[in-house]
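Next comes just one chain, in structure tokens: the form predicted alone.
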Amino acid sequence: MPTTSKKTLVYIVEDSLSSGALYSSQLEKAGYETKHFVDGYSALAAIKEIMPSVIIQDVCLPDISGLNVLQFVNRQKSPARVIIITSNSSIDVAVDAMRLGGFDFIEKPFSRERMITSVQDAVKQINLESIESKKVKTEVLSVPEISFIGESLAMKTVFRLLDSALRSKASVFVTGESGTGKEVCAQYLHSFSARKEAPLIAINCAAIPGELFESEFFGHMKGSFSGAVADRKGAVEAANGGTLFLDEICEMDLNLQAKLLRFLQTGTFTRVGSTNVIQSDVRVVCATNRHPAAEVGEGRFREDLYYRLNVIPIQLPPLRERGDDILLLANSILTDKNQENEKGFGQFSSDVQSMFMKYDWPGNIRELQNIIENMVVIHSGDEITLDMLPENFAQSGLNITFQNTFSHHRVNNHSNNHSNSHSNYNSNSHLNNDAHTEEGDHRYEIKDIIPMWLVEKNAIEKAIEICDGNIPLAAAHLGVSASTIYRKIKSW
């Protein structure tokens, strides 16, 4: 502990004398040693002399910004955990403070329990790092979850954000397509935090009927509604001291969003059918495969809740954008599935590797897992070969592209031929004019075959032209993702 006292030292930086005195009194009754400062410069001078364990700091100070104090603290060798005090009007500033390394933020007015819980969490995190730092570092490097294997720049960014989030109690908002590993992020944040001994409770906001959602979330009392035959804890209460993972958060009803926001602000809630106020200390991690900012713009997601949850945003990249990570993941999954099924596959053939790298992976890591498990379970041998791939593999993506591109080519090819500057494809006009002849009038030859890349290129360019340069719109009509089109344009 970076203190000179047996008690945990907490600095309070609050320009209100009465508020600061109240916080000091409450914390001292809870067993902490406190010092109160009414301006930022006084606090900085004291921090230089003795670094406390925790700092409770108002954002708005009379001399300097609370963010300046936070940044100074985080530049020191053994920084304190900084808890930000804010009002509703400065919530955006508090969110910025969390992104600069703040541990938690609490909104005025807050209860004694809310403040003390936050301080306790900060001390827990300090103890975890000081006692188990070497052990945690070793475990982080050997995380068994395959979704965290990766050397791409996008995944290194994800790793860095996750590791920085471990030092905070701030809410984490994970976005990404289905199958990219959003739930694994929640597992990681829980398993390597001071909360790892408490429960990790996951709740899928898309899988619970609207009329039962509040009960699942906050619990209910016996007889509060038809079917409530006994008192029942909800997810928030069950996760007390641990982590609450809210998957598909954008599916949550607006009414419940308001109640969730109130819980996040106060740390308290009531069960359905009860008036008793219950305290619960949870770290919230939420996830969605939608674009949350767009949901806010459409009025389907509360803006204030979005800012409260989106303190540490983490964007998981789709598998198709992770380059060589695809093969790293595939080999790791193969090893895992070999062990589960007592098989001895040692590698993928070069053809299979090539197909894996070219495939679009609409189901991301989950799809990769399923395909490899299918091959390992059904087949035996030393090497995964092309003939072992599931029959429908790649067809869902390739057929859509082929059907759209080929139909565009046949309809538009006659006019395209006049503008095509590639003379070595002029001989294809016999095939192109087939649209104007009856079947059987023309005998196809090798020269009539149009390379697939050119068919695809012409179709994509035509779609973009029709959509006035709007690539996402063109992608939607072609039945592929916009990132696929961007990648193909880059390759051309």
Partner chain sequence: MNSLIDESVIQNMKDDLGKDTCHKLIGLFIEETRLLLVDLEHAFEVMDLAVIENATHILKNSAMLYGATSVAINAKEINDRLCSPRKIINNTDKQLLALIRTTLKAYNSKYNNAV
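Let's compare: the form predicted alone is above, so bring in the form predicted in complex with the partner chain.
Chain only, nothing else included.
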């Protein structure tokens, strides 16, 4: 990163003379060298001549958009880290800016601390990347074993977004059905970023009781509440320099959402029972299997927090929409499970492959993993065949394609009683696919359609019953998390 002196060079592109001068003074006091430009073209000319380490870039300029400057910077060989500064009304533009590779964005007016923390983070990232690039290539290649498998168009889009997010500190909001790999996204974003040496702290917002959440999040001081027997760091503090993964973010209490928003705006927080303000530099990745915009509409999720977190939205596709990725994943999982269990399965039979491609995979990759692990653990041989499929896989095969395929190979061998015992599922599965499917003498009509939530409720209740009331076990077989089940039960 070229600089003209030993001090780190920061450009400030801000059309207000007095505001820019104030930022310059604050940064110079903190040890940086600065240059202030009041329009975009002057900044571009200076950037061409000397690329600074960091640019504090206003979006609204009198001549060109700050986004044009950002795009220009990111096309250069050693681009500066660009911190976008914006007023509330241009938050959408800021979101676009982050997608174009902005490092951070700060809403105006902002505090001195917020600006300096962001510049420090940017410089830290540059230094780390510089150290990393000097290491031998083999080390880089062997870093984490976290990798995504997929060649579908939907996954290629996901990979592109993830890779562009690696260089940035911007918040990432991962959405997708349960079991699609949201946590893997967070691990990937952490492990391949300059923050990888610092911790990745994951919090499941649905699993922590409301009254303990603030303490878990921000930490507490000894004696601040009954049970606080010692000072304790919270997740935000523990993740300093690293990544904070907030799973099931939509389950967070509204009161805490306000506190999280404040932390995201200022980069500071206080432990429960303390007045000391602590700074923490974290990159936030959050995830939900709900539709966050709908949650905002329903008033369960703060709109301002949503926009703050949804800087880089990543939508993970369900497994059923990933085409040939299903078999790629299945083969990869089979290899892993073979190694773990010292088995020698070489492949799936063509029938199993065909069934995998037709099945709906409501539990997504987690369900696929569970089913393959089940077969590998229980059976031995060279090939995974239809008769090795777990019984619960057959029972939860809720869609017609699966039922048809399965009936050719297996159901004929079962007793009529067995078929009848799952009539509820069978009728649902037919109806989900065709409202006018004929079976025997009965012709299904619109009135026979069972609402999706009821189908889901039946499936969950049946699973819990089969597992003798053991919800975590039922959840495992259904391929979802126990907290999802608890939440569903609460909503009925």
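Residue numbers count along the first chain shown, from 1. Quick caveat, the model's predicted, so the values are computed rather than measured. Basically, rigid core = biggest C-alpha set you can superpose within 1.5 Å across the two forms.
### Task
Taking the rigid core as the superposition reference, indicate whether the CA of A194 shifts 2 angstroms or more between the two forms.
No.
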